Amino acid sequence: MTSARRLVAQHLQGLRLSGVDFIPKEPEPRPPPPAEAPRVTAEPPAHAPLVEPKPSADTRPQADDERSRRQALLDEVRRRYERDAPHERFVTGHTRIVFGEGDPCARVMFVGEAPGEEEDKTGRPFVGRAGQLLDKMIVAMGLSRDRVYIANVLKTRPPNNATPTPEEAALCAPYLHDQIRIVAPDALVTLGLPATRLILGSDESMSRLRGRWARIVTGEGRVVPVMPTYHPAYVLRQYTPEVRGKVWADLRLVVDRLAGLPASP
């Protein structure tokens, strides 16, 4: 066993002891090979070797003024969303707007489909059971929740946690595109089919989309790599070694890419 793989094995064992039990007991072999809406291009599957998650994946050196600048831009997008209130054009069951939270200079951004009951109560994304699993996924990647950025396609809870319709997603898309443009992550992880289809403009199934890098180009011309994977709520419903293994394989690709990237200035 190589030194890098031995370190990874030790890391995974520590995660299991910490309760990160969505990782399979034996890692599966890597599979083979209103902002302007981003342009989408396909990217061939990555073949980077498995490496130990590095501390640099959890830090993105930025001057305090840059972090403050980006947060101010995100706050302005939220105020614009509240003024426009696109959710008033469709039926919602919400009491609070759940806009998004995290590091405005995050290297990794996660996008889900819509807030649920617990999120609606707190005004924070991913704090229910699915959010607890997402927290474990983030820790397994060698990251922490306060160093990533988390958002949803819809900013309000649909009635009975219904799946967002394409029309609802389209009404909220410009604000999400602005969030992506401002955070400018090194990797964007889409959680579930509604978020993936909106971001990539695809109608393919999740089984065909997940585990394969795609990329979008923001209105400012920045290329953002996108890794689709299953939504944590789906993982909870299908809590099998096979599903957990697929999710971990997807997240491993993100960790590998981050490890090969220099920290953003």
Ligand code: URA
Contents of the next structure:
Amino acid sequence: MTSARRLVAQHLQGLRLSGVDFIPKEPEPRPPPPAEAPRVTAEPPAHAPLVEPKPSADTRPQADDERSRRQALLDEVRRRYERDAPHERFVTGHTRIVFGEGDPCARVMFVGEAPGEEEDKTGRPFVGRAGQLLDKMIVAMGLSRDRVYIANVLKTRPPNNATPTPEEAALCAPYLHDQIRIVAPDALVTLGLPATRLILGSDESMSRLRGRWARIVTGEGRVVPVMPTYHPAYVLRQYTPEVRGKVWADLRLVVDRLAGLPASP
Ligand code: URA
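Form predicted on its own done; form predicted in complex with this ligand now:
First the chain shown before, then all remaining chains and molecules of the complex.
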């Protein structure tokens, strides 16, 4: 596909995702942010970029050895997780560990809640219905699944797909933080409340947190911008143009950010 055709296809995919069935002549103005700032760390003002901006493509050219180095580090975290088996300290309904997958040098990392039935069967994150919607979101962003990294708060399926408790999330958090530190994405998208609350250490509601940049600092001192948005499973349950439009607006903030950042490191 030519790049122009790809861009048009991407744009249409985004429109479909957000429930838009017509193309307005002028872009819609962005709604003003809520008056009260969330408790989470705010982003610095636009005039203080985290890194020198430079136009970049949707890819992050990496030497193969850097990709291999990071993959080896991720493999080591996985082995440590398997050895420590933090999930043995709470009740699970799992048969497989779903550690996470994707490009170790991804510019965008998604963090979901916990594996479901399909993920438990395959050992891969986000391969069920919610995963199919996530795939569409990724494509609408001009990315592909193999160029992003996907992980979950819990690495094992909870019984009856229960929402992870804060205690369960805390037990598994060190491994997720290691995944984030190693991948060091330019943007981390938290999908739904458990992931957002764990990553941001916030107890705010999703409607207050979504669509606003926050940031975390990894163990290596690297700043990772965080964009919370609704979980695809929630979008499937509330499949309205309003909800889809909000998610797409959040993802567009990520796309815009990537376009202004260098494809690094
Ligand atoms: N929901 C999640 O949060 N993660 C998955 O991997 C699948 C569904």
